[in-house]
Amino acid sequence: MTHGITLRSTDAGTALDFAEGFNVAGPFIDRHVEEGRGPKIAIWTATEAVTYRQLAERVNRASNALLGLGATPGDRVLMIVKDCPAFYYAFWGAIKAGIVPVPVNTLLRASDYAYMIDDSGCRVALYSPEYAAEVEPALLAATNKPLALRADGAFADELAAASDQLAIHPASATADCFWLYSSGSTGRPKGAVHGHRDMVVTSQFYGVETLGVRKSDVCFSSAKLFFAYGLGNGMTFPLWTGGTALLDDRRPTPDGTFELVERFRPTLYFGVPTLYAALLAALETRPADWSSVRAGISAGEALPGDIFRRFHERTGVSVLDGIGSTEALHIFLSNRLGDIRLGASGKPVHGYGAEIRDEHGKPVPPGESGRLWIKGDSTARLYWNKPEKTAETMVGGWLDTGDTYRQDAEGYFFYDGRSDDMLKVGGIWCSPIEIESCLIGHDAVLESAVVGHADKDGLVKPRAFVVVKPGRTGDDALTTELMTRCKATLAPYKFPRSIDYVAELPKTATGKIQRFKLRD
């Protein structure tokens, strides 16, 4: 047993035993120093090195800071905080005191954060200072009033104030330890929580078991550490196995990744779609050395064959295409070395189920296409103050994914798109709702549409249609006014990238738009 966990061997695999008042930080944490990797470096940024030794005492002053500032255990702590050793200080460290951390994404907007700060009732809310001019009006907007904290001021005065010694508290494998909040169909995002044994699920059968993560490797991951996907690879997946975690807290670009990956050689490299894309195109003329990663990982959205072929004839390194989700924590249906079949996302990981639906809930035939439900310990117990969602959702200990998809008679699986109108942007969930909203705003737009568009690489990116208000003109000055606006008010990632100017939008009988039938 380590630190409250068995693993056996079973005719079917790996299962996982926990045993009573098991609380995550401990085989993540606490483990690494009485086995012995005190000294080795658990984290590498540009400049700095944090050791698993230096790692355990500052969690455990971030579980006492958090403590002597007034949260108790069950409270939530709000982080909008970069990649950087102190994500994982906040985080682990509200997991030891029985505390439960909610990282969100840091590129969102203040209405967002508003939102996400009276959803959660957080008591405590922790920014990195970059965010600052989105967090701090939406600490103002917010009826909940959290304990706000700057991660490179009054919390890191905290920390050097705390002690860094702390028992740890007792949980339970199926206890709330940690929130991640998933967007909605109405651009609303919906926290799902996920319990203390969904980090070891997602590390042993997806990082060991699939990935084959190991002590030696060096994890390096462009997606980030809000992400489910970032979570597993820029933190859990090398913590469980005693590895290294590289981060990087700029805005993932082509010339930052060859330099870290250069610098720093890591073994594993994680990605999606789009940034593969620009890698790629960044290569053609700039060479860079990828001898040191011996596989890459792709998730967010499908990744294309003809850039998995591309890729590893420029750089000799095999992408691995898989699906994951919030909800479910970790990607659940993957690609192999040894196993890769281009244009699909794999077949199901240890220890989850799949099958595909059709509209009355019974399997379909292999070959045909339908709803997407996959089962798993990893998957979250809820979505908070949403049961309806839920209800929806999470049905008899499986999950509905919203993905349509297919199986072939060899087992793999294929993508064929959302079963709703929601968008992957750049691997992040993008409601056509929100844009539309944005651009109805504009005294010119009488209405909107937004549906996915795929660029010149297969990547799909948001285009809106536009029906302007009689006596207004659909021109270039109205684009470049449409486009400000939406760059303005949205989250980066969310602006249409063309807008087509048409006379009507395609309705069914009782006035809702097909935005099926705008799609290419």
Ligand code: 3UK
Given for the second form:
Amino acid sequence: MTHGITLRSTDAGTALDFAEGFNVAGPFIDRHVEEGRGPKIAIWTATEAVTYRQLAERVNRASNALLGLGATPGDRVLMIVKDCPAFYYAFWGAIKAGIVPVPVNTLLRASDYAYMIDDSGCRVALYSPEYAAEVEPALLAATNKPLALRADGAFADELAAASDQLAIHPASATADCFWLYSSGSTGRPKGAVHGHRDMVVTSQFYGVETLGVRKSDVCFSSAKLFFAYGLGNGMTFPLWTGGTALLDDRRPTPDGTFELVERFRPTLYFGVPTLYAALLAALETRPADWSSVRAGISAGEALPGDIFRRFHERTGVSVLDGIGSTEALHIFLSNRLGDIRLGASGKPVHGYGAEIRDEHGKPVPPGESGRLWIKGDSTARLYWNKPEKTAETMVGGWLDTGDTYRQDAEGYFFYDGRSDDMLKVGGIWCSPIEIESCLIGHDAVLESAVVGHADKDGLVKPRAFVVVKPGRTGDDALTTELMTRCKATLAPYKFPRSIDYVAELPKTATGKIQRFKLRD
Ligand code: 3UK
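May I ask for the structure of the form predicted together with the ligand now, the form predicted on its own having been displayed?
Next comes the full complex, this chain leading.
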């Protein structure tokens, strides 16, 4: 392979070697035209098709526009941009010029953006007009004053006026390339700083070698590009293999998803468990043709086995659960087609080490729960301006995931909740996820979240919050049924002592249930 990367076969699998001066825009953008894929469609949207040649030219225009606006290598460009071709132009235009793009969640509020404008010290802030009502007050409130541009206004004009020729900026495999903000359950978001090699590592080791992504694939991700998961699914995997991405700039809904799946016939579909649950609820009243999809992928939180079974029954699609993180960039433990263990996150992706440790940092014996640490060449170098958080989380080349895991005798990894979501019930670790999976298995239940609730003796017991499916009612009769179901299938101490019916569960913008908000 050219453009500064050599794939070398070793006894342990593929190894990646990076040349001096390596800039990741070479293999992901420039390579395709040189390899004859200029006329191939790189990006589909509902209204537009962008070829690899157009992509390469527009990336050069974006580099020249950013340089022309006074950005210099190393400067940050904050991107509050919806899933659309301009996201690609700005992201890769920055990288090709040695400028560091920082795509952020588009669902945040002005105070979050003001924090990120100051924390990143960005030179340019680029935003889709849809988000102006939150971004513009943030620009006024922030101390840092970046040059602010609307993505399909001033930025589009700059692109049209800029040259489509550009010499790539020499970087290196580990030089700062882009950042992604990672939000914890507490504290301000932390900017995880990723290097030039990181997207190559995830695309090759997870995309190609675990999932089998290839040139003929059309990748469709309901998880948006600003999320590390979506960035891989909807951009770097197709760009690495010369495939095609299908972008949707709308909020993901079952109807919108079915419409695009049937019209564009993607071969890989990427969602989160909540969305698979919503798709399933919609599939009860309407059919949808999923025959083009050779695999579904799920990440972000554990996929209940019951959702896998029902989705497979309805669509014929197997959904592969895998765990990734913003800090690791993408999935590092995964199920595979032909090797699926329901309720498990699977086994390590090639190139990653995984270790389950006790509270003293020692590996636990097989079968026991502990904290999952991982190691791999796609992990963030540090958190920007957060030396203490960096020192806690990134230790000796290992990354603390903050997740509780156990490994069975055959080597499969099972998620036992966030380290801080776990419950001790009667002195025994009890996973909220396990109780939730049992509740979701009942046909009246759409979603549920289980948290610890102190009883009259101050002892923690599981308490469930349940969202019922449309047309169903959460009443005493259902409560009795659900409790009986849990008692019948789970260890006795695990049944929820109370069930509250709610209209919705608190979630992060990326769809993860915020159990901490339900604790009292
Ligand atoms: C949890 C999971 C159980 C886990 C992500 C794929 O979710 C991603 O990144 P985030 O930084 O969150 C990371 C945390 O989310 N989690 C993610 N996937 C699973 N828990 N089973 C799963 N399959 O707590 C993890 O530490 O938002 C997912 C690819 C890239 C990503 N950034």
